[in-house]
Every structure is written in structure tokens, then in C-alpha cells.
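Next up is one chain by itself, shown in C-alpha cells, the form predicted on its own.
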Amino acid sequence: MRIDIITVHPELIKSPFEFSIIKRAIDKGFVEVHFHDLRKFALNKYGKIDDYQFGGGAGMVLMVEPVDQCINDLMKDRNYDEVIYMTPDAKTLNQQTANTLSTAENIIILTGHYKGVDQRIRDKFITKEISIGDYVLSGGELAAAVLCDALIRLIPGVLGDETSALTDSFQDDLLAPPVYTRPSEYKGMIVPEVLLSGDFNKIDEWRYEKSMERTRKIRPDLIDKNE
């Protein structure tokens, strides 16, 4: 997989890709991540990439020309499965979307900034718009990092245990059950006996029951969606 991220602040987004699972995925060649500074396509020597919005109103808007030039420059070399725009006024990222995107070969991610991007870019290039929640950030860089983390970890071979991602919360529209590790007893707190039994059928039943219990308590909307 190749991910090209277009950003106003490449230095802001690079750090999450330099550690842990994502770094290992990059080092092992499972994914390539490239950062593209939008100011390299600025309209003048002062780095102009934004302007006031027509019709008045507060906030600057990313101009159409720099973004158009950047995306076209990338598209000269390869075809892209998706051109994604990170924006709060979009459908919220979920596990199913991450699953789908993890199978793509080439992706462009455009990070929003200021008041957003000229609508003509969204009309011409964007194939999918994604939000990470009902709130507004200073820019789309952190949101893009969240999206990348969610999908890169799903690429076969990235995680040491191939079944790990399949048992995460939301894979089956349920929250994950409680997990425990050694020691089995600590300050009077005891690991549920069933997890120590070695009976994997009973363990699976226990985990499912606990998943249902937690989901009904914390995210009943997930239960309602499937009933």
C-alpha cells in the first residue's frame, strides 16, 4: 500500500509514523507513506495557499490552484483507489471503513486546514470524505494520522498475531470484552476462573456475553443497529 498525505504542516504529522506498529509496517515494506507540503505548490514566493472566502465570513480557505496542482502531480505517476478528504462535515470513521481502505493499493489523503478547502476540489477529486468525530481540530493532520493507524494495522503481516485485529472492538459491532494478564490474583482482585480453565468454548461464550454486556451499557446504539 502507498499513502500520499497532502498537508500544510508535514512536520506536524510525521511523528506518529516514526514509532511502534506503523514504523515497523513501513520498515518491513508493508506500506509506504509520503508527505507532500502544499506550500511547494504555492502561488507566490511567500507561500500563499489560502484566501478569504467569497460571500464574506470568518476564516481562510485553501485555494483551488495549489491543491489541484499537487493532486495532478501525484496522479501523473499512478492511479489511486481513493482520494480522501479529512473534514468534520463528513461521515464518521468506523471499523468497516478502515477494513475496506486497508485493502486499497494507493490512497491520497488531503488534510483540511483553516476554514476548509475550496469546494471545487471536493467536487473534482475527492472520492471519500471522513471525519474522526463530531468536533473541530485546528487541521486535518491528526485526523489523517488516526485514519492511517486504523487501516495500516489491518494490512496482513503488520501485526504479529494475524487474529488480533479481528477481535478488536467494532469488528463485529460489539465492544471488546475485558482482558487480563498475569498475575491471576493481585491485591484480592482475581481473574475470572473461566479464563484459566482451558475450555476455549466456554471462554468464547464468556467473551461474547461480556461483549454484549459492555456494548449494551456503553454503546447501546450498536445493539439497536443490528436488532
Ligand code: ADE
Given for the second form:
Amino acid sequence: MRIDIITVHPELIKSPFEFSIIKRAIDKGFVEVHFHDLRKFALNKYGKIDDYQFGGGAGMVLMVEPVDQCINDLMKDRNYDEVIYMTPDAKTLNQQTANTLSTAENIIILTGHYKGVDQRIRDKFITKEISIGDYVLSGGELAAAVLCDALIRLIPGVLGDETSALTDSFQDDLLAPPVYTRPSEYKGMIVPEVLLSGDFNKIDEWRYEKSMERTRKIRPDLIDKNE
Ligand code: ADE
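Swap state to the form predicted together with adenine (ADE) from the form predicted on its own:
Following is the full complex, with the preceding chain placed first.
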């Protein structure tokens, strides 16, 4: 997979790609991530990429020309499965979307800033708009990093234990069950006996019950959705 991220602040978004599972995925060649500084396509030597919105109102808007040129430049070299725009005024990211996107070959992610991007860019290029939650960040960079993390870890081979992504919260629309590790007793706090029993059918049953219990308590909407 190749991910091209268009941003006004390349330095802001780089560090999440330099650690842990995501770094390993890049080092092992499962994914290439390229950062494109929108200011390289600025309209003047002062780096102009935004302007006031027509009709009045507070906040600057990313201009159509620099973004158009940047995306066209990328599209000269390859076809893209998706051109994604990170914005709070979109459908919220979920595990299903991450699963689907993890099978793409090439994607562009445009990160918004200020009041967002000129609507003509959304109309012309954007195939998917994604929000990471019902709150407004100061830019789309952190949102893009969240999206990339969620989908890169799903690329087959990226996680050492192939099954571990399948048992994440949300893969079956349930929250994950509690987990424990050694020691089996600490300051009087004990690990549920069933987990030490070696009876894997019983353990699976226990985990399912605990998942349901947690989901019912914390996210009943996930259960209602499937009924
Ligand atoms: N940009 C600003 N806020 C955002 C959000 N919640 N999701 C995606 N992009 C954003």
C-alpha cells in the first residue's frame, strides 16, 4: 500500500509513523507513506495557500489551485483507489471503514485546515470524507494519523500474531473482553479462574459473555445496531 498525505504541516504528522507497529510496517515494506507540503504549490513566494471565504465569515479557506496542482501531480504517476478528505463534517471513522481501506493499493489523504478546503476540491477529487469524531481539531493531521494507524495495522502480515487484529474491539461490533497477565494474584487481586483452566471452549464463552457485558454497559448502541 502507498499513502500520500497532503498537509500544511508535514512535521506535525510525521512522528506517529516513526514508532512501534507502524514504523515496522514501513521498514518491512508493507506500506509506503509520503508527505506532501502544500506550501510547495503556494501561489506566491510568501507561501499563500488560503484566503477569506466568499460571502464573509471568520476563518480562512484552503484555496483550490494549490490543492488541485498537488493532487494532479500525484495522479500523473499512479491511479488512486481513494482520495480521502479528513474533516469533522463527515461520517465517523469505524472499524468497517478501516477494514475496507486496508485493502487499497494507493490512497491520498488531504488534511484540512482553518475553515476547510474550497468545496470545488471536494466535488472534483474527493471519493471519501472521514471524521474521527464529533469534535473539531485544529487541523486534519492528527485525524489522518489516526486513520493511517487504524488501517496500516490491518494490512495482512503487519501484526506479528495474525489473529490479534481479529480479536480487537469492534471487529465483531463488540468491545473486547478484559485481559490479564502474570502474576495470577497481586495484592489479593486474582485472575478469573476460568482463564487458568486450560479449557478453551469455556474461555471463549467467558470472553464472549464479558464482551457482551461491557458492550451493554458502555456502548449499548452497538448491540441495538445489530438487533
Ligand atoms: N479536522 C478537524 N477536526 C476533525 C475531525 N474531528 N475529524 C477529521 N478531521 C478533522
